[in-house]
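Just one chain is shown here, as C-alpha cells, and it is the form predicted alone.
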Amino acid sequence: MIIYFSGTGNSKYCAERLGELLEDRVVDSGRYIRERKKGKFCSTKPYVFCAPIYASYIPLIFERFLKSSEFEGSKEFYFVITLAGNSERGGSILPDTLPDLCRDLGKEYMHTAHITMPCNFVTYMNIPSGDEVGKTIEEAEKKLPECAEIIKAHGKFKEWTVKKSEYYAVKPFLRFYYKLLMKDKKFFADESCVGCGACERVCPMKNITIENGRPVWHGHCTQCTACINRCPKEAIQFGKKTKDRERYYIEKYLK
C-alpha cells in the first residue's frame, strides 16, 4: 500500500507511479488529515510512504497521522521522499528520524529513497522553467522503477549517511522552522480574487475559509503551498515577493 501528503502533486506523482509499477493502491492521506481522522490500514504488501522534505523531515502533520494510524499485515516500511535540491546527496533528511518513527510504530525501517522534483516553494523561492521541471520529472521517472524493484524483492533502499556537522546544524533548523517560519500572517487574496473556493478545498489543514467572498487564513498552515500555488487566478500572494512568480502544480506541465 502506497500512502502519500502532496500539495501541489510532486509525492503524489510518485505515490500514483508507483502504485502502477506495484500493482498496489495508492492512498491520499490528506483525506484523513483534513478530517482529523485516524487510519486503519491493512496491507500483505510493504508499505510504501510518499512525501516531500520540510526543513531535512516530513511534514510533522503527516508524522502525527502516521503515529495516529493502524497499519497491520506487514512489518515492512519504505519512505520515498520527494526533495527540490540534489537526491545524490542524502543528507537531506535527519538519520535517526525515520527509524526512530518505525521502532515506535513496531515496524521494520527500510530505508528512504530520495526523488529530485521540481521546486514548488514559491513562498521563498522561484519556481523553475517548463523546460527543466520537466528535465526533473524525466529523471525521476528514470528511478522510480529502480524503487519499485528494489520494495518487489523485499530489499532495502540506500542507506545515506549524513556527516555529524552537518547534523547538528541541521537539528535545531527544524524546530526554528515551525515555530518561526511555518506561518500563515503573509497570505492574503489580491483583487483578483473571485471567491471561488478553490483554497478553502485544498487546503489539508482545514486552515482556510471563505468569508464574505474572500479566503481567511486561521494560524494553522503548514507551508504545503497548496492554496497559493493552485489557485486558479493566482489571486493568492505571500508577501510582495510572489505577485510576479510563476506558481507551481505538477498537473501544468503534464498535459
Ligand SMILES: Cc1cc2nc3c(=O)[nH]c(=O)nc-3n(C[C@H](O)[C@H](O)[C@H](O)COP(=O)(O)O)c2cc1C
Second form
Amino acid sequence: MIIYFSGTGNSKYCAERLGELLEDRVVDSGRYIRERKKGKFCSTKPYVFCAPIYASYIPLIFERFLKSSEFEGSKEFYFVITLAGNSERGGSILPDTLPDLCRDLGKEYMHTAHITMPCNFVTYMNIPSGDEVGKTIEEAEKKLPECAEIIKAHGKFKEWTVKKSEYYAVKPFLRFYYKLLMKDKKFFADESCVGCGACERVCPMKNITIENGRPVWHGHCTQCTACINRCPKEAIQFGKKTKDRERYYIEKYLK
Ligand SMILES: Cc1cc2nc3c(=O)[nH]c(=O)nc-3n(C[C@H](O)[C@H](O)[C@H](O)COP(=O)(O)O)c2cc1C
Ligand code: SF4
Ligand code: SF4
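Form predicted together with the named molecule, following the form predicted alone:
Shown next: the complete complex, the earlier chain at its head.
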C-alpha cells in the first residue's frame, strides 16, 4: 500500500506512479489529516510512504499521522521522499529518525529513496518554471521504476551517508524551525480573488475558510503551499515577495 502526503502534487505523482508499477493501492493521508482522523490500514504488500521534505524531514503533520495510525499485515516500511535539492543532504535527519519511528510502530525500516522534484517553496524563494520543471520530472520518472523493483524484491533502498554534523545542525532545532516557518499570518488574497473556494478545498489542514467571499487563514498552517500555488487566479500572496513569482503545482506541467 502506498500512502502519501502532498501539497503541490510531486509526492502524489510519485505515489501514483509507484502504485501503477507495483499494482498496489494508493491512499491520500490528507483525507485523514483534514478530518483529524487516525488511519487503520491492512496490507499484505509492503507499506510505501511518499512525502515531501520540509526542513530536512518529513512534514511533522505526516509523522504525527503515521505515529497515530495502525498498520496491519506487512512489516516492511519504505519511504520515498521528494525534495528540491539533488542530494541526500536535503533530508539530513531522516536516516537517524525514521528507523526509530519504524521500531516504535513494530515495523522494519527498509530505508529511504529520495527523488528530486521541482521546488514548490514559493513563500520563501523563487521557484523553477518551464523546461527546467519538465527536465526535473523526466529525471524523476527514471528513478521510480528502480524504486519499484527494489520494493517488489523486498530489498532495501541504499543507505544514506549524512554527516553527523548535518544531523545535529537540524535535529535539535526542528521544532523551532517549524514555529518559525509554518506561519500563515503573511497570507492574504489580493483583488483578483473571485471567492471560488479552491484554496479552502485544497488545504490539508482545514486551515482556510471563505468568509464574505474571501479566504481567511486560521493559524494551523503547515506551509504545504497548496493554497498559494493552486489558486486559479494567483490571487494569494505571502507578504510582499510573491506578487511576481511563478506558481507551481505538478498538474500544470503534466501532459
Ligand atoms: C515548507 C517547505 C519546506 C521545504 N524544505 C525543503 C528542504 O529542506 N529541502 C529540500 O530539498 N526541499 C525542500 N522543500 C521543497 C519540497 O520538498 C519539494 O518541492 C517537494 O517535492 C514538494 O512536494 P509536494 O508537491 O508533494 O508537496 C520544502 C518545501 C516546503 C513547502
Ligand atoms: S482559490 Fe484564489 S480565487 Fe479562489 S477563493 Fe481562494 S484566493 Fe480567492
Ligand atoms: S493554509 Fe495554505 S500553506 Fe497552509 S497548510 Fe493550508 S494550503 Fe497549506
